[in-house]
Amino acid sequence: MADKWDGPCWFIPGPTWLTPAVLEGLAQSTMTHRSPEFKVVMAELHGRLRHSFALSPTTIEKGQQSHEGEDGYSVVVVSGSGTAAMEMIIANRFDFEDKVLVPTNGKFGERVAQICNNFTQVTHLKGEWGREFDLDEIDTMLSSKQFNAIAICHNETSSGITQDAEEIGKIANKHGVSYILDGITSVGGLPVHPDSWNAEAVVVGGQKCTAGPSGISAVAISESYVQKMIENREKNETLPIYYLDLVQALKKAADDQTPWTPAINLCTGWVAALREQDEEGIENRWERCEMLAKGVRSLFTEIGFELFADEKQRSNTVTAILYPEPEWGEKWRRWMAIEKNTHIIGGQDHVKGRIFRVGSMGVTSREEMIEGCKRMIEGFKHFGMKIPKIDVESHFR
């Protein structure tokens, strides 16, 4: 790769850059979803997704149960965004008698709570955006034995914080409750370990850390999840699901298929993205995302900016930064897109106009991030900020 980046800079925390190989994958010739050719695609997709989820390795060969592994987890592809996959996980596993605790500190955790509210009895433990969960409070609430499960958004891109998923898993296991993880923006970019964390189910979105296309997602589910899902199905003959029926999806996955017509070209595009992920190595990708995020945090802190999320749990796939001058912050962001071809996203809901967010997921390179940070500094100077000369490269070594 060239030492200097001279193209657009894209720091949106999903959808991320699609590489030429992924675009070529999306442009594959039409095939039927019941053909041997498509079974080859699905087998590889299942096998490589297991790497994304850091599950036990398996084959990528057709007809070899590539979706399953020795750890007891199965992977299922969903023709829909991560939100559809999260709904699938909740709707198939629980019913209206189940009580689910959902602690939140951002927009997407609140979405998890909203999904759960449609299918279960939810206790929404609504915290301040960007502030870490009170694990003692969660421990105390789960110790009451009134909850069947806890569900969290692992990596909260709206506020730039990553939850202590491992510790929450230990608490859930201690109290015998199911642990559900929205890993839409963490799987593939951050260490996620469903097995050792005792997570019954984990969700990933294609267009986030795995740098695949939008509109496709996947779930990883444990043997315990499958057993309880089947028990729920036997208890409730009429569930409010059809297209997102995970029992049918799991049966078809065993034959390298999907129950309904899938997003065929999104599957071929995602396979191409996962090949690049595996060529880089999943742990190397985690390390690159961490290096980029640490560089962004270090650089902007040196300049004098304040970071939004709690220090010990700042995300390595997106950094939330407070605007130095909120009255022109959003003007700066729009100016950056038009004048500098550099794309950054702003805040949501009550933090709109207060923060901007710099993504460091997918295939974002060191060269792109360095050039983008230089352009951002130029933009801030354009709006009147006094910024001393700074060695941007030194923050990304």
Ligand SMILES: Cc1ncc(COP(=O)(O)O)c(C=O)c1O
The other form holds:
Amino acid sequence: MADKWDGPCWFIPGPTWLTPAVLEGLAQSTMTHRSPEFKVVMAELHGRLRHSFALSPTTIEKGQQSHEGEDGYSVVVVSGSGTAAMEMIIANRFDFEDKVLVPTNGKFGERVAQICNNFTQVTHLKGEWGREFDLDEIDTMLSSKQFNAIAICHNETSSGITQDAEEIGKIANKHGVSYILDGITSVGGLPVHPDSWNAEAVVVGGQKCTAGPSGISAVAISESYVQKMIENREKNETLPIYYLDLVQALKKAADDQTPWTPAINLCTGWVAALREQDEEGIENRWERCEMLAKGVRSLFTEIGFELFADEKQRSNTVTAILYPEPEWGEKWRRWMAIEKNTHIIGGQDHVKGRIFRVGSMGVTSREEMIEGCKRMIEGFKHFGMKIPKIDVESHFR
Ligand SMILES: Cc1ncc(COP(=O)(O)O)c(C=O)c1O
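And the form predicted in complex with the named molecule, for comparison with the form predicted on its own?
And the full complex, kicking off with our chain again.
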């Protein structure tokens, strides 16, 4: 029998719950970003982020190039949320002549297309939210040889779908195009393999699966990305970047520094979160997220709810569920927060009021999820639903 959880149930798919260790990590006294103390922090951040990205391990010692591994990938920390890091990898790598294909099935993929639209010639293959990509269509489009790159949102938080990143990587490789991923809610919570997928660049957000603070993010970039970025810089005297200059950031990362004053206390907080990630082990974390998401899916399906995303690609870090009664769905969600201290997020844009989303990322435990699901069921009963007695625990084994 699991211990009963009596605290808040926090199922927001980022920002995730910050543990006491992370809060303590955030509360470090002032240090300057050019000090040896800060280099210690950055080196550890680099080394541990490599585990989140499932890259070849390096070290967490300062002055040892912990950002760059034998696999040729480098990690660079960005003082800004995931969107800043996405903009950074697009703006530095491409110019306005470059043609980028962006298939989408949710809000964050659409945001990738918008970012690309500001810096490249984008073809936005806009699909329905939550529906799988048509890989044959992507293959055919890339075979036209018109495209330099394909960029996707790997784990579409808005609709609860995870793209088949490995297959898309194979298609990208076959056609010799660069492969870019928004891994903001996949890295650290789902298996992501930049190296074997031959991804040129992948982004993670601190506040998502790594259970770190908001407002900080990181990129993992391949040797080929770096080469293309430098060629781009040589070809274009001016590019519309300054703060997000990745050439500068990479140079400074090699010395465990950043070009400008970074979000110092977010770095110390993130290190604390990544220590917890490493204590658990990244693969164990992937498995926990999977166990939690599978439980949520099977429980709500048994109760009779419909899941929003296509069956084969439902995300293990966020589950999107259709409200049985859209009329009171959002009232239920607010009631859950106020009366039950249980926090769930609603839908965005055109699915606002139609779906709710249950995050299973960060440090959410089995006990918290079981208790949260019981509270959600109580909440649905409060709003008049007839739900037969159900063995919630049995869904989370
Ligand atoms: C998949 C995905 N991409 C991008 C973003 C935007 O990230 P941020 O808010 O950290 O800029 C989010 C935020 O929820 C996300 O889930």
